[in-house]
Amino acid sequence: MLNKPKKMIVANWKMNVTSQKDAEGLFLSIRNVVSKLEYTQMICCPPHMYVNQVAQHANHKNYRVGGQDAYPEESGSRTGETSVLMMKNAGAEYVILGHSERRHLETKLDISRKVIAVLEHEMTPIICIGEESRDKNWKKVLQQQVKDVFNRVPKKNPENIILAYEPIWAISSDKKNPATSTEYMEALEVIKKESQKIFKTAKAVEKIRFLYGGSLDDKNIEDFLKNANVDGFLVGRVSHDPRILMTMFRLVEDHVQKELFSISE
């Protein structure tokens, strides 16, 4: 356990921070707490135009900065897009890709190209996958998404890849209907089996980090910590609430500390 990577909380601010002052203020309000964490790391993903400003304050291993998306080409006639090179030069080390709020704007090839481009620019992709409903075909949907994502992606260095299970049925802000740890583990089994077919070995899949995201907050995170094999969390709805975030950090820290204590006994 001591040799495992830290638990990860990815704070996807989405479009909820609307000025540089607010972006820097929000980051600074939680930075000191995060710097003291022993077992948890935060990846802060502000809107594109504030990545650079926030990244200038990200000078500690416990908090890093990511982008919410990136166009796979470095430059060109792409009005309104933010390229992978722009994102990297702004200070991002991670990029969220294939988020459910963007998938209807993209093809499966678009997402695969973005994953390749992010890896080529030595950033870490946080790849979101998830089914629209738990119908009779939900497993096939997940399997196909895994295939589509890794269709052309180099199979080396799987430790540079993060997969976030983000079931679409669980993320509606009005329903607030999170998946349970049991449902996450069912999905994780499907995702890992399909990934193993692609990467050829179980050892390679063990290096991929797996997150849960979907209506997650300080009330339901303990279910996943206690009952699921999860490397971290993709937090959206409450990611810009410093009080809730700090509570979630504390819960993760307490859980890992208890795990370590029980192992040492």
Second form
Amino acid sequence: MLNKPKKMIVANWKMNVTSQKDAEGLFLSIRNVVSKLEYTQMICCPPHMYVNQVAQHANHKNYRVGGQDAYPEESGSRTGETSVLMMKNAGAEYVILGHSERRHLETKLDISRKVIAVLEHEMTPIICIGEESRDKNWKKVLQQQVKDVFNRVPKKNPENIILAYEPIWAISSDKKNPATSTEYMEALEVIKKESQKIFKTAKAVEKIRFLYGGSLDDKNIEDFLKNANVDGFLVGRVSHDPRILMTMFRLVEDHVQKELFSISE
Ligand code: PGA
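I would like to compare: after the form predicted alone, may I see the structure of the form predicted together with 2-phosphoglycolic acid (PGA)?
Every component of the complex follows; first up is the chain already shown.
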């Protein structure tokens, strides 16, 4: 385990933090706890205009900064856009791409161009995919998303890619309807099989990191920790609640520690 990357919690603040003061306050309120974690890392993804400010405090390997999107060109006449280069220069090392809350604004080609641009700028894409509902076609939908996102992407460094399974039916719904670890594992099997066709070997696919996201909190994270093969989590609603986040970090740490203990026994 010690040779494996740390488990990650990606905190997608979405549009829920609305001032510099709040962004800084929120980040600083969790920073001390996160810096002491042994097996877990936080990737904080503030709204674009606070990335730079948060990144100035992100001077520890346990907490890094990501953007919530980026335009796949460096500069130009693109009113209102934030380019990959601007994101990188602001201090982001990760970029969330293809989030379902943005997919209506972009085509699948846009998303794959963004993935390529982020990789070219030596940042890590956190690519979101997920079906709208578990109807009879859900596996096909997922397979198509994998193809769309990976077909054009360079295949040589899969360890630089993070894929988040975020079923749309589970994200931020008022009812709170997270997937179960079983549903996640079913989806992971589909995603890995399809990825293997594209990356050619199972070994390459094993290097991609897989996250779960969708109505995740301190009450349901243990189901995933105990029963799923997951490298981390993408959280929205609870990402700006320090108390819940701290509990989640503690649960992840305890779980990994127990796992290590049982291996060494
Ligand atoms: P949620 O959001 O945790 O509020 O469901 C997850 C996401 O949209 O990434």
